[in-house]
Amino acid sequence: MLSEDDLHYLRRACALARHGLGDVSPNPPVGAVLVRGGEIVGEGWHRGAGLAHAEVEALAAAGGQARGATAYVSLEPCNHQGRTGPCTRELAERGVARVVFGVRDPNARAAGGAEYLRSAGIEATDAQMREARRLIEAFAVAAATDRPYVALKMATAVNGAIAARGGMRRWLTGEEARALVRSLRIEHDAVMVGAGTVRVDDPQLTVRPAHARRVPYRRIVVCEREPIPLDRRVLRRESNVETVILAPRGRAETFRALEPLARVVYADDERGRLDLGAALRALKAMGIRSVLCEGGPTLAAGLLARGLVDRLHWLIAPVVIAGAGAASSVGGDEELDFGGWHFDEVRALGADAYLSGRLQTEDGCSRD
């Protein structure tokens, strides 16, 4: 059984592995602490592949404290030789006395620390807890599947309704709402939206503000008929930002012009139009393990009718957008039922409501 001191430090250790977010894939980001009489002697996180895990800089931070200690871990130890070594073996010759992790790590040639803690003499507890299952989200999907981890943004208005047509000049969502999303691009590896969007909005899909990352951050548009022109601003070149065009091969010829400026990928189902699945198939070859979706409306539909979504983030705003200028919601006339998705956190943004969940499966659980 835990106690609130066990859950205080799990939660410091989540909060700090929050910071490697955007820098660590294609590995997952984790978080220590390290505590000894009731006092934190160490604490740490991961903070890129081949640097030193979370485990090991607490152990440095500790010293000799480390002897005797609990090490509070926000992901199940690792138990295998990669560029680095083994954390288990590390907690056990530093003498950790108990270790309480958050989740177990759901890839398989890392996963084991607990049994090999155990078969050591030290106590290790899984605490199944759902703030750290959170936070290694997009690890597990990328190591389970052969696509990356899709995170889907949509914003609003209380009747579904996404821009008045022709595009908004203001924006839908507050500053709060705002924030959020330039918080989750630093988060994942790339951004995606589809030509509509960048047709009308011509948006950068940078990352506000700069922010300096250890992983390539990759801006991407799925292009299903015809390419975006040639002066929008996604086509700039951006220090350490590479634009992904995603395209449809049986109209290669159309897009030999975007070839110079971005890096087009052809991806044909069997009729010869663009095949989403196989698109983010191509996106993971290229090392890509999390996107994040900003739509438009065609693509957002798109991922949610062919079940790749693997976590939604809706912003609703507090307005109506009706009448003749009223732009089309998510999916147009086809109807999405938002009714099998479990959110699992609501909360206000400012004026805006936010909603964040998952698809449930058969039996009533979350998608993990």
Ligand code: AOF
Given for the second form:
Amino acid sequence: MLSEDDLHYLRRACALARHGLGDVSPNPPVGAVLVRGGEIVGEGWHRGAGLAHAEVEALAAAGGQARGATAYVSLEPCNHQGRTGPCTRELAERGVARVVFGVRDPNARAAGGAEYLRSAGIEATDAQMREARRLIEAFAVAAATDRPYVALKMATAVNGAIAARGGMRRWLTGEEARALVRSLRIEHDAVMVGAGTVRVDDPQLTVRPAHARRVPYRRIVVCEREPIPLDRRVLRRESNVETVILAPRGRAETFRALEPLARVVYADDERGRLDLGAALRALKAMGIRSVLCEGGPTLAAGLLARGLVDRLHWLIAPVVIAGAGAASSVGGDEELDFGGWHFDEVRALGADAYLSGRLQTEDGCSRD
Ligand code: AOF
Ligand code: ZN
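Form predicted on its own done; form predicted in complex with the ligand now:
To see the whole picture, the full complex is given below, headed by that same chain.
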């Protein structure tokens, strides 16, 4: 049984885990809190792949006070020797009496922590906490599939439009929404847009401050047919930022001019046309485990139609762009029926609204 105090410390562990976002890939963000006699005696979080795991940081902070303590960890303690570990042995050796973790580790190599702890006489409880599961959502998708986790950001008017018929796209949402998008970029390994967006909006797609990241950041441009013009801002050099162009091999000649400025990766189907599935597999092979797609309408439609979007971040500005020919944030003429979204976060963001959801699948959690 878990008490209110247990859930409080577990939420604290989740909050600590968040400090690692942007730094820990390919590992998940993890936080840990050690409590003895109603007092926090040690805290820690994972700071980067190859560095100490959260539990080990918390144990180091607690010193001798770890003996008899309860460890609250946002993720099931690992049971394997990877770049570090195994945390289960560390917890047992230091005399921790009880472990409460937020969610099981979906990585088969590291799994089995709960069973090991129990066999060592330590009470281990899976809290099945949704907040903890949300923290490792990208990690879980990358662990289970041959592609990165894909989040799609859309910023639209109330009616889903992004521009009037034949009109210019303009920035619709306010400063809070922009700040949210900046923090979303930091949480992912890469940002991705279609060539049309680069042509029309010429975004820079950087994360600031770039130097503060432990994991390199990638800007990805999906070019279905034509290369993007050489003067675009995504092609300007930035420290610790790489630009990747995904292109169809059938048109390799026309992409040669981009090669000095960006990494051109060919990803196509058997007819030499750009294939989004192949493109995502190529990104995974480069070590990219999560991608934030920021449009435009053609790329959004392509990803949605193929069931390649794991999470939707939808920002709605309090404006209506009326008219039959208004440009939609999702392009194409196809009617998309992809099962529906389960919105698990809905809130006001300045004058805008923010809705975030995942494709409706069971998340194995019983607690918020
Ligand atoms: C934990 N605590 O803080 C983290 C865990 O190569 P390594 O040694 O860093 O192991 C990475 C794996 O360990 C990772 O894929 C995930 O399964 C787990 N991450 N486990 O007990 C932590 N970051
Ligand atoms: Zn570990």
